[in-house]
Structure formats: C-alpha cells, structure tokens
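There is one chain below, alone, in structure tokens, taken in the form predicted alone.
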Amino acid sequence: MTDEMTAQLPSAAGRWREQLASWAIPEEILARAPENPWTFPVELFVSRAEAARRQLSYSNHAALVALPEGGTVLDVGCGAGGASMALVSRARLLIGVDSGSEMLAAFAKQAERAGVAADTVEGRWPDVADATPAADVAVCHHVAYNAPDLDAFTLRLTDHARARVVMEMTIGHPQSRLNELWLRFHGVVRPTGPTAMDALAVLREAGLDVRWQQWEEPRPGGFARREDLTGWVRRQLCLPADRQADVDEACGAWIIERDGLYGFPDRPVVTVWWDGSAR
C-alpha cells in the first residue's frame, strides 16, 4: 500500500463516527414515530443504581482499587448512578453529569439513600467539562456509544481524574439486539459495528495507554412488570401503542426474569481503565 493510499484512509475516530452515523433511524420512519425513541426510561436506571451497591462489577472493582479512602468519583452519563453507587464504601463525594434531569434527580435520590454527598452537572459530555470538577476517578459505563467524538470525550475524561479512568461497554453496540425485529417490522437491515474493539481502537489513537478485560455476569436491575420492558422496544422500534402485542410477541423468546424484574439475557461486557492526568 503506498503513503498516498494510507494517507486516504479514515482515521479510527473517522470510522467509530461513520459507523455510529449509520445508526441514524431512516427519516420516514422517525417522521411517523408516535413517541421519542430516544428517551431513556428513569426506573431501569434506578433498578441498576440500587442493585448496584449489592453486586459488585469487574468495572467497579477497577475503580475501587484506585480510589483513596475518602475520595471523589465523577460519573459521566451517570443516568441514577449505576456506575458510582457501588463505590460509596470509599467515596466522600460522587459527582454526576447527565443530559437529563430526571436521571440528575435519581442520581440525587440514591446519593442521599447511600449516605454520601453528590454534585450534578447537566448537559453532554464534553460540553460541560469545564464546568465540571475534577475527581480522583472518574467512570463512565455505556456512554461511549453515544460519543461520535470519542476521542474528545476520553481526553477529557482523563483530564478530569487524578488516579484512574474506567469505562464500560458492550462488546457490540446495544441496539444490535434489536436488527431481527427492525427487519421484522419495518424491513430495514441495520447496522452492526462499531464495536469494543474499535473503541479501543480509537484511544490508542488518541494517546491513551488502555488496559481492557471482557467479562459477562449478571447485569442487575430491570423492570417492574414485562409491559413496560416491551413498551421501551416498541418506542426504540418508532411503533404506535396499538403495536404493542405484536412486540411483545416478537421479544418473547428472549425475556427472562431475574429478582423480580424483567429484562434481556446478558451480553458480554468490555472494562476500559487508563491512568488520568488531573493534578
């Protein structure tokens, strides 16, 4: 291959952005959708911030073991905490970024029940980094999907924590275990990448010297009652209320109930740790 050809080629931020661009959801499709696709339902969120405290991740004991007795935690895409609640055994602060106030408010919520002290700041990542304190860790768990800049998002991650960055991901974007039934309802075939691995790909180009483990246990949290699990599918899926049998029909091979809640199987899971760089 000559420097001209390599020249030409996409950098690995260039390629995690096109990929995650073909996410897109087709434009007659979300012209006709009834409701956002795109909303996130609060009580999942706080079923995993509570679960969280009991059942200590692979994620969360890299975070443990770099955070001094008494230390500070920042949360970025902190949703109600599933990634730092598990972590007030030695935080003194954690300190939670979310676009949503309602998560902000959750996050708030289960600060108080855990008995340690919680800042938020909203609004996207990096947009209000300077707004942001620095912490002695900083994680941040299923957000990277949702970073088509992920070289600026990480940077900035890293220079907002004193010991330790720790990061978590699905090993394959979270809306491929939709693609059967986007197929099955609307005929589109959707996409599949990026993946873990060009995430890694993407932090190694920007600098950054990552470890990374992949694992898969039991995800905690879920919810209360199957309707609304599938009602979370139809929305992502642009469908209409009256739609709702016919999706709960398609996912039924897959729900399990666990502790009382219900959700999808496990998939494998990715940790991402590099040392931070805040003074």
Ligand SMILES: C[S@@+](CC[C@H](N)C(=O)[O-])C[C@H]1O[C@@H](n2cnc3c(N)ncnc32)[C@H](O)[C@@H]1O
Contents of the next structure:
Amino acid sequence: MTDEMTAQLPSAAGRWREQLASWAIPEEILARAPENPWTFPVELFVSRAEAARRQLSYSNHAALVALPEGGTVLDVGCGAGGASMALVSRARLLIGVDSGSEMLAAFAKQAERAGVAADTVEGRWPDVADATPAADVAVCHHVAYNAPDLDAFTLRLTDHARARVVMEMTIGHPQSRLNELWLRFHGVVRPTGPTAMDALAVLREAGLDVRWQQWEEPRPGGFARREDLTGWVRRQLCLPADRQADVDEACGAWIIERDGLYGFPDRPVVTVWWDGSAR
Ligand SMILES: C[S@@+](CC[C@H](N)C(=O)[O-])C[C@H]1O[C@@H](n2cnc3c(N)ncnc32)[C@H](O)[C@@H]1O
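Alt. form predicted together with the named molecule, vs. the form predicted alone above:
Complete assembly follows, chain above in first position.
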C-alpha cells in the first residue's frame, strides 16, 4: 500500500465516530416516538450499584489493586455507582460524574448508604473535565458506546487518574441486542459495530498502552417488575404503549429472573485498563 493510500484510510477514532453515528434512529420513526428512546432507567442502575457491593467483578479487582488505602475514585458516567461502589472498602472519597441529575442523586444516596464520602459533577465528559478533580483511580463502566469522541474522552480520563484508569464495556454495542426486534417491528436493519475491539484500536491510536481482558460472568441487577423491563424495550423501539403486549410476546422468551430481578442474559464484557498520568 502506498503512503498516499494509507493517508486516505480513516483513523480508528474516525471509524468509531462513524460507526456510532450509524446508530441514529431513522427520522420518520423517531418523529413518531411517543417517548425518548435514549433514556437510561435509574432503577436498573441502582440495582447494579447495590449488587456491586456484594460481588466483585474482574473490573473491580483491576481498580482495587491500583487504589491506595484511603484513596480517591473518579467514576465517569457513574449512574448510581455500579463501577465505584465495589471500591468503598479502600476508598475515602468517590467523585461521580454523570450527565443525568437523577443518576447523580442515586449515586449520592448509594455512597451515603455505603458510608463513604461523595462529590458529584453534573455534565458530559469530557466537557466537564476541567471542573472535575483528579483521583487515584478513574473508573468508567458502560459509557464508551455513548462517546463519539472516544480518543478525547479517554485522554481526559488518563489525565484525571494518578494510578490507573479502568474501563468496562460489552464486547458488542448494547443496542445490538434489539436488532432482531427492529427488523420485526420496523423492517429496519440496525448496525452491528462498533465493538470493544474497535475501542481498543482508538485507545492505542491515542497513544495509550492498554491491557484488556474479556470475561463473562453474571452481572447482577435488573428490574423488580418484568413489565418495567419490557416497557424499556418498547421505548427503545420507539413504540407506543398500545404495542406493549406485542413487545412482551417478542422478547418474553429471552427474559431471565435472578435474585427476584428481571433482565436479559449476560453478554461478554471487556475490562480495559492503563496507567493514569495525573500528578
Ligand atoms: C449504561 S449507564 C452505566 C452506569 C454505571 N457506570 C454502571 O455501570 O452501572 C451510562 C451512564 O453514563 C451516563 N453518560 C452517558 N454519556 C455520558 C457522558 N459523555 N458524560 C457523562 N455521563 C454520561 C448516563 O447518564 C448513564 O448514567
């Protein structure tokens, strides 16, 4: 391949951005959506945060070994604290960043229940990075597919961590689980990429010396009521409430119940970690 041809290839960061943009919902379907299809249900992430304190995951271990006793943790896209609540045995302070105020309120409540101090910063990362203090360890679980500018996003995580950054993401795009339903209800073929491997390429291109591990273990948490799970699926599919029974029927067979909570089967997850550069 000539230098000229190589120069024309899109960068890994550019491919990531393009692939994420391909998940935009077709205009005519979005225009008819009765509710916002992109919201995250607070209840689900509260249950994840509660479960995180009972069961340590691979990602939690990767963060704990780098966290000094009495250290500080920055949790970006914290939700209710699914990534950081597992670290309270060593942490003195958790700093939660999230674009959603309800999530931050849930995060503060979880921290209080866990008996650890917490600060919150509301806004989108990396836009709020300058207003956010650095920490010993930065964690960021299940946010990467929401970050079109993944290179800038991860570089600001890097300069906010003194010891280590730990990121966790599903191997495939979280929405790809619903692809079959998009075809069934709308006749629309949804994308399949990007994947966690594309994210790794972006991070390496940004100069980060990343290590990673794929794993598959039960990730506890879910909805207390089955209809709240299928209601979320219906909203993501941009369908009105009167199609609820059709959605229940279409995804009913996939639903699992664990510890009294309803969810979908676990999918492979990737933990990615690298050194921080904050002083
Ligand atoms: C899928 S949830 C994951 C929550 C939590 N990290 C966990 O693993 O349980 C994604 C969270 O990231 C937040 N979020 C998405 N993009 C963000 C961004 N660019 N900056 C800050 N928060 C973001 C959402 O509001 C939501 O609370």
